[in-house]
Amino acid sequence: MAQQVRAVVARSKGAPVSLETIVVPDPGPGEALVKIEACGVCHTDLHYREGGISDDFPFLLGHEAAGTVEAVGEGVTDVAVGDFVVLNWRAVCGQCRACLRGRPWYCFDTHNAKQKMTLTDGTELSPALGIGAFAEKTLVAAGQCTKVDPAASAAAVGLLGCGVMAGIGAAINTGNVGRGDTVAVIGCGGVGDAAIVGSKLAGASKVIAVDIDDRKLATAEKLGATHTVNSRSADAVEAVRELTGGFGADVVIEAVGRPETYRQAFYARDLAGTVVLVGVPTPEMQLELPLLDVFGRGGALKSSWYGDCLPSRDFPMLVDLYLQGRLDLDAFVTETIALDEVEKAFERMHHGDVLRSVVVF
C-alpha cells in the first residue's frame, strides 16, 4: 500500500518551500523504499527552488541522504530490508557504452525509480536528482542505494550523496592527485573543502586554498589546506605560482563554476598540469581562452561528474576511513535542523558560515 509522509516541496519558482503530505508508492520492480535518517541541504536544492535546473514544478527537494531500506521491489538483490544505505543520484545501468567499456562512473544511462511520488491530490512530484529525500521516506531505484557500515553517523555519511563525494572525487578520481603533488583549490565551499580533504588523503605535499572570504579560508586550513590565498587582495595566479616555485600547481581544482575562476585555474597550473572543473556553471556562461595557450601549456582540462565516483566502490571505502578517524566527515556538518527548517537553511547559505545544514529525522 502507498504511504503518506511529510516532505519539503517547492511548488513554484522562487517561492518559499512548504512542508506537505505526499504519497509514496510501494516499491515496484527494481525499486527500493528508504526511510530517511538524515539529508544535507545542498546548493543544488536551492537551484531547483529557483528554477535553475528545470521548470518541472512541484519539486520534492533533498538528495544528500542516508537511511534504512524499508522495502524492496521484485528483482532487487543488491540491497535488502534493514540495510543502512547512502543514496546516490547516478545509479549505473551496466549496459551503456561506458559501462561495457569498464568505465561505469561515466554511465550515460543512469536511472531513477519509475513510479512517481505525488501530492495528496495526485499531482506528480519531480524528485531532486531523482531522489527527493527531504521526506520521511522516499522511493528510489535500488541502484541508487549503496550499503555501508551502520555504525556511521547518517548526518555525516549522507553528505557523500553529493557535495562531499564530488569534491573528494574531483581530487582523487578525476585529478589523480598523487603523493607529493601540489594542488590548488579555487572556491572553498563544501565541494572545494572536500577537494582539499581528498587531496590531503591522496598525499599531496602542498594544498593551496583560494577564496575571497577569510572565514572560508580559515575553515579550509582546518580541513588540511597548507596555504591560503584571498583573491580579493592578491592575484590568485601569481600567488599560486609563488607558492609552487614559480611553476604553478600540478592539479588545480575549480570549485566555483565561473569563467573568471576557470581562467585563474588554467593559468595557475604548471606546464602539463591538470585543471579539474567541478563547480557547476550556468547555461549562459561562455569561456574564451587563446587556443595557442591551450596547446602550448599541454596537460589536461577535465570536468568532474559527481567526482567521477562509483558509489559501490567509493562509498564503503570512504565510510570505513571515516570510522577509522582518517576522514573527518563530521567537520562538514555545521548544524542539524528539523524538516521544517529547510527554508531557513537556504537563507543561511548566503552568509558564508555554513558548510552543510543537515536535516535529521
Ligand code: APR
The other form holds:
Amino acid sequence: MAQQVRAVVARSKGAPVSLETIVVPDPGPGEALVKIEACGVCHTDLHYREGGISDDFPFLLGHEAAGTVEAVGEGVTDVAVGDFVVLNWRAVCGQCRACLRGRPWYCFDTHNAKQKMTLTDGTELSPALGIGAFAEKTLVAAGQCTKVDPAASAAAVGLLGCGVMAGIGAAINTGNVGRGDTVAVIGCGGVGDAAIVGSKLAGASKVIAVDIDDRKLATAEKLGATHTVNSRSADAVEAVRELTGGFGADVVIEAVGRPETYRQAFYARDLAGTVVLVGVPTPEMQLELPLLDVFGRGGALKSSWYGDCLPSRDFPMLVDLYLQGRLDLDAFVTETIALDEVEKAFERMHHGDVLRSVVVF
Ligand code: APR
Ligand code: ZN
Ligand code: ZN
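Given the form predicted alone above, I would also like to look at the protein as it appears in the form predicted together with the named molecule.
Now the full complex is given, and it begins with the chain already shown.
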C-alpha cells in the first residue's frame, strides 16, 4: 500500500519550498523504502530550487541522508528491513564498461528507483539526485542504501551521502594523499573542509587552507588545517609555495569550481604534483593555461566525481573511523533543524553562516 508522508517540495523555479503531503509507493523490484532519520541541507538542493539543475519541477529536495530500511522490493538482497543505511546518489550498475573494468566508482549508468513518488493529486515528483530525503520516507534503488553501524549519529553520517564524502574522497581517493604529503585546499566550505579532514586522516604533513573569508579559515583550522591563507589579502600561489619550502604542495584540491581558483591550484602545486578539481564549475566557464606549463610541470590534473567514492567500500569504513573518534563528522553539523525550517537553512547557507544544517526527524 502506498503511504502518505510529509516532505519538502520545490514547486516552481525560485519560489520558497513548501511542506507537502506526498505519496510514496511500496518498493518494487530492486527498490527500498527508507524511513529518514536525518538529512543535511546542501547547496545542490538550493540549485534545484533555483532551476539551475533542470526544469523538472516539482522537485523533492534533500539528498544527504541516513535512515532505516522499512521495506524492500523483490530481489533485494544487499539490504534488509531494519538496516541502518546512509543513502548515496550513485548506485552502481555492475555492468557498464567502467564497472566491468573493476572501476565501479566511475560507473556510467548509476540508477535510482523506477517508480515515482507523487503529490496527492498524482503530479510526479523529481527527487533531487534521485533521493528526495527531506521526507519522512523516501523510495530509492536498493543500491542507493549502504548499511553502516547503527551506533552512529544519523545527522553526522548522513552527510557522507554527498558533500563530506566528495571532500574526503577528493583527498584520499582522487588525490591519493598519503603520509608526509603536503596538501593545499582552495575553498573551505563543507567540501573543502572535508578535504582537509581527509588529508589529515591520510597522514598529510601540512594542510594549507586557502579561502577569501576569515570565518571559513577559522573553521578550517579547527578541523585540522596546519596553515591558513586569506587569498584576498595574499597571493595564494606565493603563499602556498612559501609554506612548502618554495616548491608548492604535493596535492592541491580545488573546492570552489572557478577558473581563477583552478589556475591557483595548478601553479600552487609542486612539479609532478596533483591537482584535484572537486568544485563544480558552471557551463560558461573557460580555462586558459599555457600548454607548455601543462606539459612542463608534469604530474596529474584530475577531477573528482563524488570523491570517486564507492559507497559500499567507503561509507562503512568512514563510519567506523567516526565511531572510533578518528573522524569528526559531528563537526560538520552546525545545527539540527525541523523539516519546516529548510527555507531558513537555505538563507543561512547563502550567507555562509553554516557548514551544514541538518534536518532531524
Ligand atoms: N578563492 C578562495 N575561496 C573561495 C573563492 C575564491 N576565489 N570563492 C569562494 N571561495 C570559498 C568560499 O568562501 C567558501 O568558503 O569557497 C568556499 C565554497 O564553499 P561553499 O559555498 O560552502 O560550497 P561547498 O559546499 O563547500 O562546495 C564547494 O564543490 O560540490 C561543489 O558545487 C559545489 O562548487 C561547489 C564546491
Ligand atoms: Zn556501471
Ligand atoms: Zn549535496
